Amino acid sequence: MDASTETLTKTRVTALPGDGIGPEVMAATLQILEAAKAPIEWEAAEAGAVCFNKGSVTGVPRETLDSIARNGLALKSPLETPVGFGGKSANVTLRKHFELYANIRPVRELPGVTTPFTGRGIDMVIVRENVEDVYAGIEHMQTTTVAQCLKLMTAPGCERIIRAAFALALAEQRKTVTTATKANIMKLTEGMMKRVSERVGLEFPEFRQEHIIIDNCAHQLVVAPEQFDVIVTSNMNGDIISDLAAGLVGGLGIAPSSNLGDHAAMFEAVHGSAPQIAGKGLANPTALLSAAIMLLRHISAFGVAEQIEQALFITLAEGKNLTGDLSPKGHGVGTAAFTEQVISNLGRSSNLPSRQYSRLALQAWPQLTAHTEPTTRELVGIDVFLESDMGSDEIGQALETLAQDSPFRLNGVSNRGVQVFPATGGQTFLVDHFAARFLFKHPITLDSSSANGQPEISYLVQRIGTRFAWMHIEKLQRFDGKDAFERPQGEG
């Protein structure tokens, strides 16, 4: 589409200049968009280090949240977050506050950017679930030496990101959607994503659909990256492989991404704030400019997006006035010269065509608490997590005695997921964190009027508390006749 044929109605977007080199790459990007007559009106806002220094716990003040809420769109430069101390990541705050559940990371070989994979035809998109998984940040110290992080994955969360992957494949005229999980080990959490992808995939027969174990996916990304088209995966898996994939085509310095939700979208450079070169006029704006191109396509300004992308491609291919990270040592130019070179190439077409895009339409999700009630629900037992420096046999025997006059029987004791009582003959290094599995002698069928086994559980836990310090309890349930829990290694 020719840029001149598009509507000139301007879209208001919040601009977050960020930290370090952020203001420099933002200024360069906005200069290029203005030269291309991009239909955007900018509203500046603050986030990151400047806000942490003013006392903000999240690094994102209310004024910034309000700006993004009003506009529904943001372009963000890198933000700094205190490492190992201080408040939450400002980046994570923005994603979670606006429920930006879909992280989109395009990975394409760029002209003039030489890597060991040049010529392989790499052109893929990694679609990463962005708000769940271990990144929910639910952590506890169980003992002084044992930390716990809860990995929460939900069926609606999996379905949203999988549908987003198919929507992207449709918008970009792609052919294959690959779901990458660790379902061979984490059968309930990662396995949920695999099962949901198989169910949702039935609605999209026009696409080739595959499943791959995430470690093999990482391997295949290095061995044969050109085989991938769209990869959809969970939060931490996606965080890792998207950075790996960026390294195949030139690194994080040129990598853009978008974060999409039902009510807002944020587009950003993936790289860090590079404080060592901040203020020196040396920064490469390619990543943020590429993110702005994604923003333009999001608002259906396809012609302007293509014009800017082609100008960038020509600039990279011809190798004139490239920043130092893209040039032989000592031959790079500054941010300003690179920016002017891109502007001078507006209106030209490169040998690398832009993909054909249509608007990416995400399915809107209802504003209600997601819940699915099983036909039948049974309470079959509980896991009690406790702290002790005793040996496993001594713990097991003590717990058997404590449970004798309760509705439960001790099924076993595990340590870091391995059964240690009754002994299985293995060799397990013990730490002071044990999980005791108690099963009801007669499982309880639950309904809306039941007490969820609370009196029986309370009685047993009180008994255990006379001898042991315990941290938490997990109910062992069975939904529609299927166990809703995993078994420790070695449990019969």
Ligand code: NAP
Contents of the next structure:
Amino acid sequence: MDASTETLTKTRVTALPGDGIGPEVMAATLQILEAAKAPIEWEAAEAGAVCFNKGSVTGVPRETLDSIARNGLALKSPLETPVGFGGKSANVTLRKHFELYANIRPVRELPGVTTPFTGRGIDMVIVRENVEDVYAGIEHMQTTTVAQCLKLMTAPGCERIIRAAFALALAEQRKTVTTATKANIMKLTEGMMKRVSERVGLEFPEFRQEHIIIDNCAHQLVVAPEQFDVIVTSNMNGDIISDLAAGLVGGLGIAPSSNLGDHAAMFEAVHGSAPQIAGKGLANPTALLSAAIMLLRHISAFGVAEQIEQALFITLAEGKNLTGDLSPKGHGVGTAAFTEQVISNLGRSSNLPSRQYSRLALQAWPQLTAHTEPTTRELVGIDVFLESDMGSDEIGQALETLAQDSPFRLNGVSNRGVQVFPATGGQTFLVDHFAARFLFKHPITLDSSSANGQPEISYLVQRIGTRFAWMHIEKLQRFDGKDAFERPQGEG
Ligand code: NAP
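What would the structure be for the form predicted together with this ligand, given that what you showed me was the form predicted alone?
Full complex below, order starting with the chain above.
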């Protein structure tokens, strides 16, 4: 749609100027959007260092949360995370508070930004799950030397990110959706994302669909990045490959992203607050401006978005008045001159056309369908994680004795996921953290009417507690006759 024919109804958006260079790139971005008559009314709010310094524990005050909740939309500059004090990062707090589960990172070659990959035609989007996986931050020291982080992946979490990837592919008229996982190793967590993508993918036969192991994906991103169109992946995988992909087209300094949820969306630059250049008027606002362009498309202001994008493209392509990070040494200009240059180019078109976009419509959870509950659940045993300095044979024999008059039998003992009792002949380095696997002599069918193995488990754990310090217990279940747990390496 032509910018001049678009509706002039203004959308209210929360603007977070943030820390370091944040206020400078925010001011530049708002100036360009105002010059282009973007239909947005801004509501300023605070987050980050300025709030931590005022004593806020989270770095995100109530008024800011209320503003974003009211508007459902935010444009955010970088926020500093205090190192060595304070709680969680304010960025993570915002993502989690609003359940912004889809992190969308477009990666496209920009005119005038020369890299070793220039001319390859890189134009992809990475869709990263943004709230689950090891980033749920559920960590516990198991012993004084062994740390544990839970990698939680859920069926709804996988389904909504996979659906977000297909919704994005539809909105941007893309052709291929690649699911990147480590399902070959983590068959239950990463494997869940692969299985859900295969199931949901049946609803979208118009797209070419493929699965790639994440390490090969990283390799392919460097060897032949132009092959990718939409990549969807889990949180940590996506964190790493999206930075890698940004590096292919000019780096984090020019990369934008959006964080989408069912009730709110937040748009931001990928870079941080760059304290070294803060307050000097040198920062490049390209990343935040590109995030604002994503925001405009999100509110269906496609014409204004394209107009600003083309002004940015032509500014970069002509190479006049670029900031220091994009110029030969000594030839860069400040943020203000760059901003004026983009504004003066509004209305011009570059040689790189904007993509055709339509509204990206996410499906809310109640409409999701891929997850089906199993009809039968059995409890087949438990893993008891315990701390011990004893040798594995001694531990195994002691546990066998302790289980003797219980409804369980000891199946084996493992250390860091490798079976060490009964011995396999492997040369495992032992730490003081063992997992003892006990199987029920007669598996228990789980239903709401029985005690579901509780008395039997309590009895065994109490017996184990007489000789060992145990840390936690995991139930071993079977869903519809299929093991819902993995076997340790080396188990026969
Ligand atoms: P950074 O702020 O991205 O800065 C690294 C370097 O990149 C800067 O020193 C600067 O290089 C260059 N740079 C980044 N953005 C630029 C821009 N717009 N224009 C010109 N140059 C730019 O990374 P960091 O130093 O690791 O992190 C600093 C703080 O930002 C930390 O507190 C971190 O927690 C926070 N952070 C926040 C977010 C977020 O809010 N989403 C993301 C990442 C980091 P030169 O020094 O060579 O000029």
